[in-house]
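Okay, so here's just one chain, in structure tokens, the form predicted alone.
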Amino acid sequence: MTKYVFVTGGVVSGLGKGITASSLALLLKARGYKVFMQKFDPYFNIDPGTMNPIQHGEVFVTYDGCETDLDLGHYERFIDEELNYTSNITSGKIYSSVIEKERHGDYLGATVQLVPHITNEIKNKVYEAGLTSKADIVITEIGGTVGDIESQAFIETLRQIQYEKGPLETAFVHTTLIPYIVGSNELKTKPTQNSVKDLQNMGIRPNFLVCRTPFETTDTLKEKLSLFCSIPKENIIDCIDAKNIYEVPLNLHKQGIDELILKQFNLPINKANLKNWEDLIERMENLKDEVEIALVGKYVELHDAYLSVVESLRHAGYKYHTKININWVNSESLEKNVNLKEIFKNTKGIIVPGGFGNRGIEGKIKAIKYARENNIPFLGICLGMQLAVIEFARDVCKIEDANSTEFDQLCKNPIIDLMSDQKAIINMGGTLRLGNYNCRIKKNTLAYNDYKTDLIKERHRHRYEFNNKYMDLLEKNGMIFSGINEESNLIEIIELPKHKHFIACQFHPEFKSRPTRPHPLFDSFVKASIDNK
């Protein structure tokens, strides 16, 4: 029977609930249990797909095409499991489903209310994750902070589940902040006490406290928390500020939280196999070299907008014992009359990731041209691939007005255009080309050398495609179309063989990179950037 772990947060947001949940999942998987993860977000958007990345960070995409919160990227990177549509549930999805059922007459004329109709719908999503994944343990993170108006329906649902399932099948992990007051040189417990009291007032008694703290707490402090929060002292865990998020699982493991959870569930406490993770941390702590890579984007003021891209670069850096220094370049700034040589003077590789809209586009194209003409290793992702093709068409093939209909609907040479089945779509949300698609790779290409196979599956999130009418002309001028989706005859990968390392893809490889197993495209790009030193 599936066991359920619920991770809530108190005091302030941004404590690292997602990292705590991911760490617990990694530790329980290391002990031989099948683990699945999900995130409940209180906002009323159906998903984050239409949100501005500046407000919410990147949109992570699962293999089945679900647009999700960025925490799911942490989940997949930590546990190395592919998650799906049951892993990210929003208030928008819950309320939409209930209203649709009411319109359909499923409630037989009953007055539809928060309890039981909304809470039952949330409950169904919790249990659905357990049934479909067949996991031993499902870990569910509740977004926001306890006390938020938006999350009250989720908290009430958890209360019902705790009552229905009991302590042998449910465990509640509450993450809080232990602030340090500089003047008095003290760690303060009152915010945590109040947060736990808020949770208890809603009918939930947490089993574990994970306390975000700048340094290790004392036994005296834990005894005080135990007394006021009614939680056993050994179940109060320090989550000390770490240099790198990948250190957190080992810090929690040393305090035995995984063993304590298994004891509560009355499950066998198998020996944890954490060798791969320990090797990773040792490698990270002993990086011998460093390299600068420029990330050219228009959301660079919020680094979380490119979270998976940056993590993927670091994953490859760990493999080569190299620290990756990101040169964050705002593409809009490049549209001015700037000295690109000065901006990229220490850069050994340039990456242009995905994005939407025409803001900063010409700056990205200038960066791509600079990489191509100066033989700097280049990796383009999604929009980055489309702009690499446009730049090549303009500056090599001499199609001066080459463009995308995303930026100019009336352009005479739409190198990038909407697919016919996209042109009639009105709604913006959930209508992109999403999730896994096949890609056939040509042999004797850079892409084939990276993947070592001729058939791959990669995750997509885009609406516009390369216009195949221009393929012959670009090929004659030296561009290789090395990857194609045969089912729809859509271009997936392009490269320039005469260049030191120039490759771009229509999909998002960053979603499949793992800290112990970097993605092939990031692997080869980072290696080329290191070699470029």
Second form
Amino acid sequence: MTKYVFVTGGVVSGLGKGITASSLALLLKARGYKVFMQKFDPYFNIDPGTMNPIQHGEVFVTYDGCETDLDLGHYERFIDEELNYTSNITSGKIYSSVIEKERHGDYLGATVQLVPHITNEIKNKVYEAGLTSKADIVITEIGGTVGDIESQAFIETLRQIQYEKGPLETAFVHTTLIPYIVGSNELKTKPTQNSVKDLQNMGIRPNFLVCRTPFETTDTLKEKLSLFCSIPKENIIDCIDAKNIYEVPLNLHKQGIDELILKQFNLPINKANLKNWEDLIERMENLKDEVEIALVGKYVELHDAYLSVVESLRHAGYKYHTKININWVNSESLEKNVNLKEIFKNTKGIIVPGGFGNRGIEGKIKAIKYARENNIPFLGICLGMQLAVIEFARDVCKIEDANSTEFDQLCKNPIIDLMSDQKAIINMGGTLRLGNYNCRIKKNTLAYNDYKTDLIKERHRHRYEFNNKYMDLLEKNGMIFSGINEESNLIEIIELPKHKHFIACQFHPEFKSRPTRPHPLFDSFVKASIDNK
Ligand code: GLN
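Could the form predicted together with glutamine (GLN) be shown next, to go alongside the form predicted alone?
First the chain shown before, then all remaining chains and molecules of the complex.
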């Protein structure tokens, strides 16, 4: 029977609730349990696919094509399990489904209400995750902060679940902040007391507190919290600010939270196998070298907009004991008359990740040309691949007006164009080419050398495609189309064999990189950048 752990957050946002949830899942997995993860997002968008990355950060994509919050990326990187549609629940999805059922007549005769209709819908999503994943333990993170108007329906559902299932099947972990007051040199418990009271007012009794704190808290502080919050002292755990998020699981493990949760569930406490993770931390903390990689994008003011890309670079860096220093380059700034040599002075590799819309496009093209002409290792992702092809068509194949119809609908040489099945689509949300598609890889290519196999599956999130009419011409001029989706004839990977390391893909390899297992394309790109000294 599946057990459920719910992770709520109090006091402030940005406490690292997602990292706590992922860490718990990692620890329970390390103790031999099958885990699955889920996130509730209280906003009314169906998914974050239509949100601006500068406001909301990256959109993560699961293998089955669900566009989700970046937290799911953390989950997958920590627990190394593929998540899916059941992992991402938004108010938008819940309400639209209830309204659809109402119109269909499923509640005939009833007045449709928040309780029980909306809460039942949420509850079903929790149990569905348990049933379909067949996990021993499902960990659900509740987005937002306790007390937010928006998340009340979710919290109310948790109250019902706690009442129905009891502490042997449900555990509630409340993450909270213990602020430090400089003047009086004190850690303060009041905000935590208040936020636990908020939860209790809504009928939920948390079983564990995970306290974000700048340094270790004292026994006295825990006793006070225990008394005021009705939580056993040993269930109050410190989550000390970590240099690196990957340290958090080990910090929590030292305080025994995984064991305490299993005890509450009356489940066998198997020995935790954390060898791989400990090796990772050891490597991470002893990086011997550094390399600068330029990330050229238009959302660079919010680094979270490129979270998985940066993580993937770091994962490869850990493998080669090398610290990755990112040179954040705003693509729009390259459109002015700037000195590229100066900007890329210390850069050993250039990456152009995904993006949407016109802004900053010509700047990215300039960066790609610079990488190509100066033999600087290059990795293009999605939009990065499309622009690499446009740059090559313009500069090498002399098709001067080569472009994508995304930026110029009437362009005479649409090297990148809409797929025919995309042309009829009116709705913007959820209609991109999403999730896993096959890619057949040509032998004797960089891609084959990286993947060491000729059939792969990678995750996608795009609407536009390389226009195969131009394939022969580009090939004649030296571009290799090394990866193709045979079912639809769509180009997946391109490369330039004369270049030191120039490769770009239509899919998003960053979603599949893991800290202990860097993605092959990032691995070889980082290696080439390190070797480019
Ligand atoms: N804007 C491009 C498209 O829709 C690229 C998308 C992306 O980079 N994720 O095809």
